[in-house]
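Presented as structure tokens, the chain that follows is alone, the form predicted on its own.
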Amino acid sequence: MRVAVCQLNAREDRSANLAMARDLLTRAADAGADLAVLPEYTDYLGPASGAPKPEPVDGEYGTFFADVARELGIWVHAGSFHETGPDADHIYNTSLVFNRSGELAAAYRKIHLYDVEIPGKVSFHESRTVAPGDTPVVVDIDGVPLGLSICYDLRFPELYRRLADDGAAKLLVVPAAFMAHTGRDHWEILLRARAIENQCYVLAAGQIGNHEPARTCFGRSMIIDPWGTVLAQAPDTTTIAVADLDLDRLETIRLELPSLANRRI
């Protein structure tokens, strides 16, 4: 299986950063991906006073998406967007992924959300505006389990074992819009954990560069092996990072080392 992580800088405008994805998903078709996926957020990242209106899951966003994995033939998972939410103040951070024929295999809101003070340096406050999701997913890519997450579920481990132990996941995808001041620190780190401890290939696309108001992403969107070695890296600009999965690989690793069948707790 040949896979893509699309990076791109999301911004203000909705129209600008859809065609921008749609671009992208055309350069990782063209380059052989039977998968490609996007970032957290792709349709805009700006004030809060311009951002689209939620839509529900068949919505101009979801539907763009359909159209473009259908005329390309490929998977994509569409990143991430704003759902319609359980009342009028709160949306989803929800992702889909479309077949080869653009038909939605899945949808995953996210389950962890992003509320951090950090004094001199963030304030963010995601529960105020989103809706947590409470159910963990996985979905058969061409016969290959994909566990899906987004952004701040990295550093919840426990979901990630849920998505490699009970839906058998071997693969799992991070879309993000990472903050370039833990991402230096961090983005790297905590993907390959999530890699090594579940015994999967990880496939992290982010956002990069900076954003409205006073918001920059880290990027370094990447694909990472069974073992923690980072097989694509994507340099910082817009772009995509491509890399073949080898399955068999990923089979001897559990089988030479089988931490996961090991397991006590």
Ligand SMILES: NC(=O)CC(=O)C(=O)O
Given for the second form:
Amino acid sequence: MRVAVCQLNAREDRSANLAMARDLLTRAADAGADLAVLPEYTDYLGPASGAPKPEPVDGEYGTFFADVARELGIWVHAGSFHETGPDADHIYNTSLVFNRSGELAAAYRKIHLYDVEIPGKVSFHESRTVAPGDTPVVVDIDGVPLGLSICYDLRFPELYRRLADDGAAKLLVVPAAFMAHTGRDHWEILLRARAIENQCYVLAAGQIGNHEPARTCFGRSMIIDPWGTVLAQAPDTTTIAVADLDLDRLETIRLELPSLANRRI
Ligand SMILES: NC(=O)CC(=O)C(=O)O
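Can you now output the form predicted in complex with the named molecule? The one shown was the form predicted on its own.
Full complex below, order starting with the chain above.
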């Protein structure tokens, strides 16, 4: 299986962001990818005042990426978008996966919300406008189970253990808009830890660069194997990173170093 992670800088112009996403997915398909992954909030990352009106899963955002997946004939993980929430003040931060025919294969609502106050560096209160999801999701991609998560979820290993354990995930996906301040020291380490401890491939697609108001995303989208080796990493620009996943290698690692089986619960 060949996979691609797409890295972009979404701003306030939703049409331009979607055009960029389509362009990156086309590059991924041209590179032979079976599955391509977009970042968190692919369609808009800017001031809350200009955020798109929340939509249902089959709204404009979902329809756009369903069409792209069908046209390109690849699996598309469409990053995340502003889904209609449980009340007037809250949306869901929801990721969508489309199969090669453009059918919706899975939807996942971000479970862990980014409520952080690091003086002078990061002030973020996601739960003021976003309601948490409560359901881990694993989706079958051409016979390979893919566990879903979004950005801040990365800091909560119990979610990934659940995906790998109950859901038998072999791939873990992390669409993100990870902050540069935390990303410098935490992003790669956390991703590689999730890969090693769950003996899974990790596909992480991030936003890169500056967004209004005063937010800088870390980028460094990457694909990591179950040994923790970084197979591909995006440079600091809008681009894709591509890698081939060897599922026999995953089975060999799990056989030779059976840490999942050696657990004492
Ligand atoms: N932006 C996020 O949701 C998470 C993040 O930047 C961090 O965990 O740090």
